[in-house]
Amino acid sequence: MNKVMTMKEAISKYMKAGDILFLSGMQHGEPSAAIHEIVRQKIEHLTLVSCLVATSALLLGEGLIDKMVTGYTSQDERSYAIAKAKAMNRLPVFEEYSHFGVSLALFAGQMGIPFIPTKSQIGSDMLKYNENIKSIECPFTGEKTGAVRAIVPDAGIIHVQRADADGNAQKWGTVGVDQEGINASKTVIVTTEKIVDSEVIRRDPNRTIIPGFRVSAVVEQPWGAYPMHLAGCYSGDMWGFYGETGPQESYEAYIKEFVYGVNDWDEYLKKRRAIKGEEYFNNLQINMVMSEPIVTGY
């Protein structure tokens, strides 16, 4: 089975309509050039499961998510992407959890067990908000715990330093839900800097956050995770990003420009560069030889 595709090919092929999607990435390295084709392709009904992923916000703005599963958002209600989306009546519930709430949940879903017990989240007003999170007699002490209710994602996303063709994806840096949300998820579309030889990842196994069985699609993307940063290949640019999608004018800008107007990520990519200047690009690449493995250890 040929995984290798492009973005387009993978987004049309392994997402639809009223999807349960975890999208990858806490502040870092989320899965932007996806996003924007999901927007691209207006795949709406989504249920999203994130935490922190700016880029998000243009799903919510182009009213093509339901409900939002999360511990946090930036989004409220100085927020165009809200106000647009309310406009449209098309704001989605959200769902709040704490970040470790979410993870819990999303754990659950990767060992494939109905719920976890916690000892947090009982302590808070989550239950009174959450009807997935309860409050449980220990079967064993009758001690009063918590139960977090499994999330099993219908797609996953995430973006990676490296992955081979078949799919084994290795990615460093800070992970936050990335390894519970995508093994958790029951379709994996991996977009990667960089498509490297199986030997490569076999030299280097512990970085391996998926197993290439487990994944659907792979998609060679450099810079796949802009305007965030990616440990080991560039940083990032958040602030400018909300700069130019916080207020209505430049958010619409931004969507008819950068996503309509064009027809992929390279395509965005070579618009970006010819605005910014290739020095604005030379200052966040970080020079890493992505072929080669980190050596780690003593």
Second form
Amino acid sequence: MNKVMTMKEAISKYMKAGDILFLSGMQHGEPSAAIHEIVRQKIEHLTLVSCLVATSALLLGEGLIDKMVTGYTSQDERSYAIAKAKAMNRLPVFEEYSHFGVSLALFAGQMGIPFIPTKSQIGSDMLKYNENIKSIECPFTGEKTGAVRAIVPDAGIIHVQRADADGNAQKWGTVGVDQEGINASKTVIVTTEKIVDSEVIRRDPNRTIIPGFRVSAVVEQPWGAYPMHLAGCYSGDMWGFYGETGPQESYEAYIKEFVYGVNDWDEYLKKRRAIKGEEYFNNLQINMVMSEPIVTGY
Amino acid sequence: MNQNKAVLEYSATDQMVATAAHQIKNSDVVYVGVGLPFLAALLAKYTHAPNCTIIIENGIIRTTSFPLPAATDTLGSQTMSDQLTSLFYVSCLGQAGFISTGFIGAGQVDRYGNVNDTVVGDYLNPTHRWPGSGGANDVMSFCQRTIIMLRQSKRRFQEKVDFITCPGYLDGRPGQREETGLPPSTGPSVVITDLGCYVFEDGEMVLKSIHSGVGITLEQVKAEVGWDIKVSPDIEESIPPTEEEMRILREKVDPSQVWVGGKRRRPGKEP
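What's the form predicted together with its partner chain like, now that we've got the form predicted on its own?
Now the complete complex, all chains and molecules, led by this one.
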């Protein structure tokens, strides 16, 4: 089934206010274009589950997040996104885990089980303030162990290098918490650098991170992870983004120009190119390393 | 080495990195956190530990050197790895006991090696907020030995931290980690600062060496500890970086001087 649609359609059709939202891309290939579209559509009261997704600061700053399930987020008010959310009385509740804790909660969600035991986080004070991490007794040995409650996101968004029109999505490079996060999610939106023929997927099927039948929407969006890097596609400018959206004035200018001031990501990119210059984008090109093709068949 | 000391210019940060690198053995599997730990791991890889395995939390496992990353995951740290996988996978390696050495930074550390990366003051109404654990809790929960690197000041060396993000030896009582459910024979083993190097004896931090080569004295070290620190009876001068190590640090590990150069600061002046 062809699930290809525009970003605008995908976000408005498959996301709603109050959703638990999983965002893929732990410092690698996050769905930036989709995140900008969520801000544009002002989808609010979200519970965000993610690790190290840089552009999610925009969701925070625009007051769209009620709760953040996180292992690592700057909560310092010197971060303008935090200060702005606080000023609007829209500062989210932070539910804090270790990174493995977030991953485990999603893994339990993917497995369809209520919780998962772990040796991480026990002995820390995180348990005092996060009711979804507990110290329990092992039912077999009686020894103490930790437990993390499952998280099942309502919607999950992953950006990948290639997918077919059915939604069979392939991502390579580091996958952070992508595998468990996207597979735990009830509704899945795939954004991809390129829509490829299904034969391309089927010649290298081990690379598929989520199968088509689990996917609701497929959006083709080149440079969809910019300003983050994406393996095999382009290098990133994370620190540039942090610099640009750090101070109040430039944050507000960015939001006005590049979120509300454009209709979609293609317009965004055109505007970025005009302002940043071709050389800036040329510098994001990678020196390609090619691998030997794998062989399948019978 | 003493011959070098007279002519070799190096900073407290260089000493910190060298002391940390010396902790890495050729056979180690090292889980490396962001910042100075990367410098130490790369320096070790270019010198005495070419076979060590480096693990980065986003899912990178590699045995070759790579350009110093400005975060943890960059295309430089990914490309030509031995395995690219997930945070889940590398954390499972740790939890199952397959990572010998962890390297983390810290907001604060206390007498018993507990690390605070969360809040100063009350959790719900803090006077200072750090971003939180990241992978640090997992590293210090799982690795056979964890090495903590931070710039030292009294504020960051408290007798008892306000919030335990990464469990050390908790209140110092023997066996407490195991009772809590943490894997046996794990925990903090060394703390390296810009002033000196500390080890743990019976769960308590003990001053083991002082960075005398950059002019640090015992009085200076003691002034930047929030409790009456135990001093090892066989306290020594930190082994200074060699000329070769300094050359490699400047030319290979951090050629653009992002860390060693750009962030070079006076000891004890850090927030």
